[in-house]
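Shown next as structure tokens: one chain only, the form predicted alone.
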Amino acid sequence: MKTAVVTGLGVMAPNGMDTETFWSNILDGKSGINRIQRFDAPRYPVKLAGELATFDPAEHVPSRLLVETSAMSHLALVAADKAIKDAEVDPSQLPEYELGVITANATGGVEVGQRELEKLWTQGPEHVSAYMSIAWFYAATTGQLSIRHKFRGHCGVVVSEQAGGLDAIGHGRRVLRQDHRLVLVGGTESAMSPAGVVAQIPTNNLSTSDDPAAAFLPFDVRAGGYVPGEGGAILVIEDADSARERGAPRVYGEIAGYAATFDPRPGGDRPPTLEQAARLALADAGVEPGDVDVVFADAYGVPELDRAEAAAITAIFGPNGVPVTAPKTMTGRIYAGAGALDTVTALLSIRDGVIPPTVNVGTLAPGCDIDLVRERPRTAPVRTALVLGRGHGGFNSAVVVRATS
């Protein structure tokens, strides 16, 4: 089968509107969650976001686009002219029907649907908007890319919250081996307006401090809950000939192995499935557990989901026998877009041979015996990561990146 590589990445994160500077601060420990500032939050029991607060998406988005759509496709539309920019790739030079786009995204285009229905109980149907059915649909970030860049071959969208990220670089895959030649995959999420984060409170998973070097806290005895952030990633990802044959300029990895499962009904005698997840997607990439360089960890800052968690890695690498990281400490949960984001981290990692730092993370939970990485990088050499998401409602998903030389 075709081995699917990746060849371009754009980066969008509350630390980082560029990969460089996403990854150098993640190195730094140099985190984006802040207090909220899209709308009035003292009125929330949500303090605390990872934002993009520079990102005016008028300097980067068409104006037609702009009304068009909502800020979860803004933040992709950039990060996919990143991805494909990093790529130095001419999309108008190959076939277009060999060339596809599947993101994620789990919230849509909250805010506008926000915005126009104030609009109608405000004003009056006349004054809502025409795009607004189209720009708060999950799809239509791949659309408006497919449309964008004339990639008419295989569209999809994925809607698994945060596992979502990696099934997208998943099914990308699956596109590739399928007579195509490139494929625009990951995802992006901006659920930064009221409705958005209300719609989140029921869970009673959202940490409530102030504080933002001790709201978000994965795997510590300390943990009350995650911090919603926006963002994402998009990743060109190309059949490895092709890729060889149009002379592309770097390859950062492979996207050697991807499972998916989903959970039994709460209650029950079953066990959660990440574990299974994660061995499956192993088993796709031919690697034994002996092999992984890193874990990168869904790292959900709920205890007895972070409790679950490291039992899953535990039961696969033994207690402390891999390292594990949790990056998304310094942005916040991106939902669909953090397995994308985690992705890129891990390609990096592999570029440069070291193993970015999980923040403010002190005295691990009881049952978390991992190997967590705190406060600063870790020097090592790094090959094969497994990257590691979650999604509200019982979702799991895997994949293994590696090098390729």
Second form
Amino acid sequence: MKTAVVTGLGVMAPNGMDTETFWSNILDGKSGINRIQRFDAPRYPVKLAGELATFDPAEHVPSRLLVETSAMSHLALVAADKAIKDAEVDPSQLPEYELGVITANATGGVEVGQRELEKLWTQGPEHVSAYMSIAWFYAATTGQLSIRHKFRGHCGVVVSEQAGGLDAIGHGRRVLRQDHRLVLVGGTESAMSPAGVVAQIPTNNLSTSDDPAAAFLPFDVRAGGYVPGEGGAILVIEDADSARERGAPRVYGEIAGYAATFDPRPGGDRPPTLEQAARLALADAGVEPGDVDVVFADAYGVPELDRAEAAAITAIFGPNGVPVTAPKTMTGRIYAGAGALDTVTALLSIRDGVIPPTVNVGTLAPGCDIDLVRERPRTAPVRTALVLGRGHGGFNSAVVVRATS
Amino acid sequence: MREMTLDDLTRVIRATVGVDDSVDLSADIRDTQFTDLGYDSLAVLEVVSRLEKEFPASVPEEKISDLRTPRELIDFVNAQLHAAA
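Provide the structure of the form predicted together with its partner chain, given the form predicted alone shown above.
After this comes the whole thing, all chains and molecules, with the earlier chain placed first.
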């Protein structure tokens, strides 16, 4: 069976719009969470977000493409350019039907949808852009990446909320094993419009705090919801043999394991299934819990969901049995972007032998018996990392990344 | 009544659907196919929809794919303007 290795990273995060800036800010504990700039937020109960405040898509995306796409796709187009450049690969030199694209998306091009629906409501249907038809939908990003880079192999999109970024990586690995050489995988998200944020309010899972240092505190006794974020990451994954053949300059690690499960109906007598997803991913990778050096938690920031995740981790590794981290306290919850960004962070953790911190979290809540890396990064040899993701509605996914020998 | 000119068309194109780096819209593009300029039928639909707000003409959606060059589009719109005058 082919081995899927990661040879290129493209990051667009609220606290860093390239891999190394993001990584050094993560290690320094520098957060990208701040007051919402993109719209008139004081009128809404949600005041804070992890926005890419200084990103101007017009500086990076050709004007033809800019009008056809929404913010989520702008982020992906830029992240993919960075990932391909990082991999030092010229896709036009590879067989185009052996190149694939799998991205995840959860919120769609909601800011475009809102803008055009406002035109429909106030000015009439003839004022709605024809590009509304292609800009907003989940698969838009995959389609645009495929067209732009002439990736004519297997292309698809997965929609499983915050589990999506991991599902895209898992599905991308499966595609790679089916006669593909290289697949772009990951996810980007931008729901930074009133409609995008308001749609999440009914879950009561959003933080209404206006203190950036105390708004998103997963596993903390003070946890009171999550802060929305935007951004994400695109990764280049390749078959290890063809990466070696073409002389790929960097191999960040191997996508060693993946699994996904779906929770039973809430209120029933069967428990949620995050633990099974993690166990299945470890089994898929052929590693024992004792081999895992760090767990990147989903870290919802909602007390009940935090306890459930801590219980799943403890069931597998024992109380305080493995270092756990959630650097997304510096980006906010980025939905389909989160799993991709966490996987990038896990690979950098492997590269540099350091576990990034979970900033702002203080005293752990009762029932959260995990060794959460707080305040400062922890130096440790990292060869194997488990990345967890949960999507609203019952999705659970887990990816195992491993150092290549 | 003012006729629609090539300048009107290129101005609206720039404002609505943008221009590929490899394309010179200021050249005489009257007889260059839209597809060669990088515009698919959706892009032409978007341009036409903006033109209709400026000129009292109406281009049916099913007609758009027949209008393959700027000249054909300009002539179609201007014929409508004359007919209405």
